[in-house]
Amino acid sequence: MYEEIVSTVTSQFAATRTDLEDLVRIPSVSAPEYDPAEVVRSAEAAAHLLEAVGMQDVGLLRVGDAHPAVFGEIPAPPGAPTVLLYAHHDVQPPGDGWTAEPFEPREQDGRLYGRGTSDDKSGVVMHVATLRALDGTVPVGVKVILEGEEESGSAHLDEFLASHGAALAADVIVIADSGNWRTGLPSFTTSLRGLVDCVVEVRTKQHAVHSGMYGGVFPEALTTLSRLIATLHDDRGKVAVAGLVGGDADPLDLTEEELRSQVAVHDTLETIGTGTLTSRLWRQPAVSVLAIDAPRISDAVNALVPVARAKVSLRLAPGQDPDEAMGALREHLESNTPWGAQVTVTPGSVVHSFELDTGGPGYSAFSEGFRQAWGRAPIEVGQGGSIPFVAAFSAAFPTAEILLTGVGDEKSRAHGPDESLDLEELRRGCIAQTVALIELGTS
């Protein structure tokens, strides 16, 4: 039934790959210390791609000083649903450890390497490829929104939805910012962990004093902070903050050996926590210390440090209320500060966890698309990360069906060095989404 779609997407795939390579060459890092002009250039390039495949009213959407998003639409035929296709065109900083230039795409063994190949410029070109394949005969309404600050925390998301939310209303929302469990195994992501974080400050004295003259009577701030953050886990490495929820997940076929390889840990490093590996990744809380403010070693002097700070990040299991979790984290830090030191906890980011419904027409349509593209039914997986857009869209459009898809895989190394994408997975993803839109328009 869909042989012509498969043939069309395949014949056009060289153009799709070129689109992806051109976008990867633009270093659209949205982190504050990087050039915002490159994110604008990425948005303009993505807008040009949408115009070239027939989208209407294409333009850049802005709020305040946020990086621009890109929007375009094709109105729905009478009686047909409207589908919103989401991706983001900004990327993470390149970081260290690359074996080649991060913003010059290169192919090796069927994989395209470069920052953003998987996360998430593949999502951008998948939407473009879908519309190119349909060639003006789109059986549903289509809106495309390409965010420009997802990798920097979607800080302006609430303002963005307040200003532009009416234009984004849809019956089905497809967020192409996830991936498949394994290469060749199509997957729906059906749960996301949430997030809260804070900065904890420990102060032991009003100013530094000579460590030789006064050391040994009163503690300094770094030792005090170290003992405090050590209380966040028990001896087994399980999160020790009281009052947090957790759950179990299907272990699937994930082995510790495979996970150790993906994370590139040292051979002697032990795992922490309890339960299946997938439950620890997807459905249990996880706490991490992301940064510490203290004197650099090169600046060290023989003085007792009076103040030290740490940024603490807490991933939340699905079903956990973030306000309650932040309250529990604050209570833990305040009540476990040793030796009577002063402690101040300043809350930061808040991202809600999410569980997606799998009973709607969009799920059925994409399931058929996956079967046509991969020759097998999809599986359901969770994701340990947080995507602010998901919960925000659910709140803004409570009747819309939300799907979380994508074509990354276990080898993609998103956010890490040598990020890559399996090109065959991208081709299949383009086929699947094209079939799904036809299914939605004929159901």
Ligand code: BES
Given for the second form:
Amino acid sequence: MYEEIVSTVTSQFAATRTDLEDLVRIPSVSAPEYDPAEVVRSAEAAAHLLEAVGMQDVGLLRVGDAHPAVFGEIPAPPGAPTVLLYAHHDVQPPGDGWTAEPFEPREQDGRLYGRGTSDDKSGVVMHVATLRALDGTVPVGVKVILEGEEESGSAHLDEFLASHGAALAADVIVIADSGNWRTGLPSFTTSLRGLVDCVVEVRTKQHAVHSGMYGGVFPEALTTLSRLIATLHDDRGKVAVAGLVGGDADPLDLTEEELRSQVAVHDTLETIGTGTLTSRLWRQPAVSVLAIDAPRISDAVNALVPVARAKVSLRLAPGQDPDEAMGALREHLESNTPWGAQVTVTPGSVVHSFELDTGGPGYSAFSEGFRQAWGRAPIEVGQGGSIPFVAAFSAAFPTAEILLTGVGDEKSRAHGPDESLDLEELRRGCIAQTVALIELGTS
Ligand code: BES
Ligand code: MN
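What does the same protein look like in the form predicted in complex with the ligand, given that the last one was the form predicted alone?
Zooming out: every chain and molecule, the one shown earlier first.
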């Protein structure tokens, strides 16, 4: 029975690949400062894809001036469950270091390169391909929601659910925005880290003064900020913010050598933190300084800088309450600012971590789908990234089963230059999801 699914998805795969290429050509960057019209354009293109595979009530869902989400539905046959398929159609800014045009998809050695090929336009086209393969005879209800502001932190999440949440009710929610542990190895993601961030501003004086006349008596803001930032880790590089939750993870087969090559670190670079690599990646807090506002070197003058700001990001272990973590970070920054400088902490993102309940009907159905598509049983992995919608869905639909899937792999370089997707993994992912929906409709 499933041979037919395999051959249908495979014969339709040229169309799926074209869908992906067409979406990648739209630079739907949701970050501020980028043209929001491109996100609208990608929402419209995705809506056309949903219509073309027979979805009903297809439209853009908006709240205020937020980037639009896309919705489509196929009502459930009587007695059948409803599955909500999630992906996001916005992408990260391209950033530097690409070896070719980020928004011009190109194939090399079975991988498709371009911003969003993996994160997360692969999820969008996987949902489309599933419906195309089922060709109108869908044994379950299907709803598709394609978010437009995930990469900028889902700022309108609560408003969105208040306005449109009722339409999204489902028995099983599939978030196709994670990835497989390795190419060829189907994986359920069973945990995500949470995230809080803030801007910390340090002020030492009301205006700049001559660095020769006054330097040596009063500190300037950049040194003061640097010393504050340096207190966030101990000498071993372990997070020094007190009171944060942390745990251990199965080390799996990940070696330091492999991780070093994935991340392309310089030979001499040491690792920071303690514990197995997977624990540090998935179940320990991590602090990073993402950006600093300070005079540019080309604008430097011999003056003591009066004010400087840093954006500090804190990834949270599963189980960590984000408000408590933000409180701990704030307390740490306020109490470790040296030399009596003034400090202001302005909180930003708040994203809950997530821990999956395995063992539901969706989990079984997708396990079977993975087996059919990859010829082997899936494994369970954690992930260090965050997806704001996950905890929001779980709070809005407490009885729904939530699954985290996706066809990125260890070579995908989400958020980095030369992001890519293994096309064979995408084909298998489409097979797996199609099989899973049939399983759910017949169980
Ligand atoms: N797809 C990622 C999350 C992810 C990364 C899942 C790696 C599994 C493995 C998602 O698009 C993302 O990058 N999320 C942001 C959320 C933030 C903007 C609130 C993140 O984690 O930085
Ligand atoms: Mn993503």
